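Shown next as structure tokens: one chain only, the form predicted alone.
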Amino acid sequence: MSLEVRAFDAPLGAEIIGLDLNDPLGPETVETINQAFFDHHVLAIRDQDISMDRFMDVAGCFGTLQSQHVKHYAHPNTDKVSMISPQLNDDRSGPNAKPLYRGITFHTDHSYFPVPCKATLLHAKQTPSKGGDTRFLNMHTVYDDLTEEMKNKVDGLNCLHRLAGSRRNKTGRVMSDEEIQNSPTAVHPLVWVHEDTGRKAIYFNPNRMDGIEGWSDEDSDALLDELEALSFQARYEYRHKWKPHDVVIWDNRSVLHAATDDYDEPRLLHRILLEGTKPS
């Protein structure tokens, strides 16, 4: 069966069909997948029963693997893979421990570093019988749909990104005072010009920002609130329903993503990050 890229009936995303990731990936296959990655921003490859070592080999065909910054979630055998599971976290001690559902608000991975990661790959090792979807927003289309007045307003602005950003909501793991004090920070353009395609996208991280550089908190919050309201619409969204052994890769320069917490069965995903470049 030849390789087929089948776009989803959604504002972004495509499925790669006719591919067995246990087989070597030749140059033509890698080129086809890369082009689909640029065109569709989120790719799903179903039914891939591969080992963790093979998962790392496949990821290496598309970029340089990045060490996981949150060491608590790193796989015990390598810091190039982390384990995403509400059952594996530091909030499960004590008689009233509850699973921690990470990343349930829209975000892009590691924007609070000077050089954010280019792409994220997940491999589904265990999935619940229902729920646990991952949602994606097409931030290129969000930018394209802005009025010319708004485009002129946001082009050229920079945002301060911080792990413990002041706009952070109260969901997720509670940070220690030391983590907040030592929170990594970076300044990035609010409009990212994708280095591989030249397309513009709104680049922000609602849960990991302090605000727009040089603006008052009031003006900054007003504009970012408006952009969030424009972005968080169903017409920009693809919702991935996980199946066992799915491999999904997405472009952090092009999309926001969010997990869902509507399940209580065991769920385990292996995650790999690919090194990126400084936004322009």
The other form holds:
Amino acid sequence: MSLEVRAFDAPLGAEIIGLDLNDPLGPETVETINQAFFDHHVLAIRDQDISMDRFMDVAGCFGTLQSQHVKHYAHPNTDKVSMISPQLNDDRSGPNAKPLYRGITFHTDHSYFPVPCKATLLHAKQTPSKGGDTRFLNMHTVYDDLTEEMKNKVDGLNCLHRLAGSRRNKTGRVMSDEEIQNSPTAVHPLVWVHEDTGRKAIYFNPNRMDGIEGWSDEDSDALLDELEALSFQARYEYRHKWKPHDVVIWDNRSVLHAATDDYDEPRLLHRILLEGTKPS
Ligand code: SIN
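In place of the form predicted alone, the structure of the form predicted in complex with succinic acid (SIN) is requested.
Now the complete complex, all chains and molecules, led by this one.
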């Protein structure tokens, strides 16, 4: 069966059909998937019953695997794979322990490092019968739809990204004082020109920023609030409904993503990050 790239009925995303990731990926297949990745930004490949080693091999066809910086969530056998599962998170252990749902606000992975990862891959090991979707926003279209006045305003601005940034949602994961003090930081253009396609996207990380470089807090918050309101709209969104053995890969330069916390059955995803290059 030949490979088919079938775009979703959504503002981004496509399914790759006719692929068995247990088979070796030839150069033509890798090129087709890479092109689909640039065109659609989020790719889903269903029914992939693959081992963790094979998942790492497949990811390696598309870039260099990066170590997970939060060691706490790393797989016991390798820090190149992390485990996403509210049931495994023990941050809130003790008699009142509750599952901890991570990443439930829109974000892009690792923007607070000078060289953020370019892509994230997830492999679904266990999924709830209902809920637990992952949401994606097309940040190229968000930029394209800005008024000319807004484009002129945002082009050329830089944004200060910080893991423990002042705009973070304080209801998220509890951070120790040490973690806050040593929080990684980076400065990136607010409008990112994608190195492979030349397309512009709004590049920001709502929960992991201090603000616009050189601007007062008030002006910076007003602009970022406005950009968030413009971005968080259904017309930019694809929502992935997980099934066991799904593999999903997305481009962190092109999309924001968010998990959902509307389930209480077990959910376990393996995650791999691919190294990126410095944004321009
Ligand atoms: C993530 O934020 O990387 C994970 C998304 C999810 O759990 O759905």
